[in-house]
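Just one chain follows, in the form predicted alone, and it is written as structure tokens.
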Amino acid sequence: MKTTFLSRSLGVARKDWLAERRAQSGLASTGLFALVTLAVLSFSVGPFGAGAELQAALLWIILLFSGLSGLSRVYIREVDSRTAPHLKLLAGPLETLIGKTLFNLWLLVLVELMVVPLFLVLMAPKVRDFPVLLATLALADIGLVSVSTLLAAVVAQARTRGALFSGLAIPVLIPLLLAAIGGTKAAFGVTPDARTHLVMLASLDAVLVGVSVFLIEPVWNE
């Protein structure tokens, strides 16, 4: 049977996701990280001690800092494993892309299952637009996943990958950031214009997802 464009990117998918079934390293590394983070927060802050335009920069400080701590290792187990030779074999640079950033995307939004309903109850900001939110989390989730897939695979051969891939990440990611909590402010009631962050957020997406699509092959074939 020919194997397919589409299909090639999902088994990339799923032999990242079987892998992380075994380990559960990065799921691990990132929850907790982010139940942490969110648990020192409301402890620090509390419900009261936070207005709507700082709930909503702290939901996205959370998960930025999560999904770098944690998106960054599909790429990585791939050269500590020595199976990238192997990999690059089976499918093409693109396939590859794809298919980690579709497992880093299902990792994020396991993430954010367990620590957005958690920063609603313990930190209790008023949510005036619940598909305002859903969708501001879905596209800024988009271009996270989208450049964190590629740093990734830019870090991999590198020996200082923590620092270097925070450091390459942060100043790309915020204008995305920005516009995330600019799209959060909105559905917090904080803001009344949600259009214009959402259409900011779609567009940072089209680039983003342009770029990494143009680089990658370079990068992984380096």
The other form holds:
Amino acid sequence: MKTTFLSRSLGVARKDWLAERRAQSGLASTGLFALVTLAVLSFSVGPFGAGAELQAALLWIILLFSGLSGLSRVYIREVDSRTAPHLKLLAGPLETLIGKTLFNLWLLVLVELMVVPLFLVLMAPKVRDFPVLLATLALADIGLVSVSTLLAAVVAQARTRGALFSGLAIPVLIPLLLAAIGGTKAAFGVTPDARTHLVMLASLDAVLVGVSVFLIEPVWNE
Amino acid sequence: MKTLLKYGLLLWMLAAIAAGTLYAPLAKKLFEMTRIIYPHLPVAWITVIAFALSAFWSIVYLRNRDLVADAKAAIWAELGLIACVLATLTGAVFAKGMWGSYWNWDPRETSIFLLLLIYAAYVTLRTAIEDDERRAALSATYSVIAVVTVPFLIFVVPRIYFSLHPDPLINSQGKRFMEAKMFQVVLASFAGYLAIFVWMYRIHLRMALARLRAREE
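For comparison with the form predicted alone, would you give the structure of this protein in the form predicted in complex with the partner chain?
Below, the chain from earlier opens the complete complex, with every other chain and molecule after it.
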């Protein structure tokens, strides 16, 4: 049966989703991590203990660390279970990257579907502009997932992984995080200017996606 | 000849320090803290140049798979890290003198701190991979990812968020507003620091090439 570039990419994403559902531990542990972090923050700060500015930062700290705890698994799993050579036969580096990025994006959206409504209930920030909040989440997710997936491919081939992945990812994600916090602050009514932050997020997305596409071949073929 | 160059460089640096103290005037509102500009600006520029060169040699490695290019990328990253530490320390002294505390999370302080983190991560990544070719390819990849975020850190973040940091040397109209005598001392100091870093680069490169030759034998 003849397969296309898109069907092979979607096939990789579907394979990862099936593996995730069978194992069940990955999504559950990421979700639990997010819930525990949110509960601790909510317990220590409460709905009236933090202003909207601090709440915007706290939301992104929860999302960043929850995301990083789960996003590195996609490539590490292939190396640990020795399925990487088989995957290389079935799909090219770019197809694999796109498939795994789509899977990670889906994973992050699932975490956000759980965390963001709970955050809005427990921390009670006043959301003045929902479309801006949604646009910020969507744009930040693209950049966060594209860098994390590429770095997951890098870290999968190193000796130390867990701590190294966070150590590599967080510094390069900080500009994205600053813009995401800025956009969320605008959605919470702290600052009037959402456009600057959304434009910065979109340009970071363009650069990070472009770099991931350019770099995946030397990483995955190594 | 080499000894002459070394003593010449020592004299040059001493002259630049003396000129910063005796020849250049004090900037308005900065008072005696003006002196810190003469080491701070050159090492900050060298940080950016070194990281740009590291990224350049990383891209060359990804194209040619030449381990010499990887060695050059690693050396410039390490030297950039040294310059970055110096820029951070001199900047912190300036912040203490002007604003009363060594660290304020000003956008420029944040930017330079993140640069430190990024290249410390690069050096850590290199220690986590044993195989030479694999280490070269993966660290080159990280270097390229890092360098695309650097313009956002250096040029975009300080312009979006409020900063206490004095204006850059060249202002938004593209004009230089630093006094001529101060600018001369900054340039002289920059030339001296650049020579020191190029000298360190050459020593490191000789060591790296010797290591590569030993590996081939």
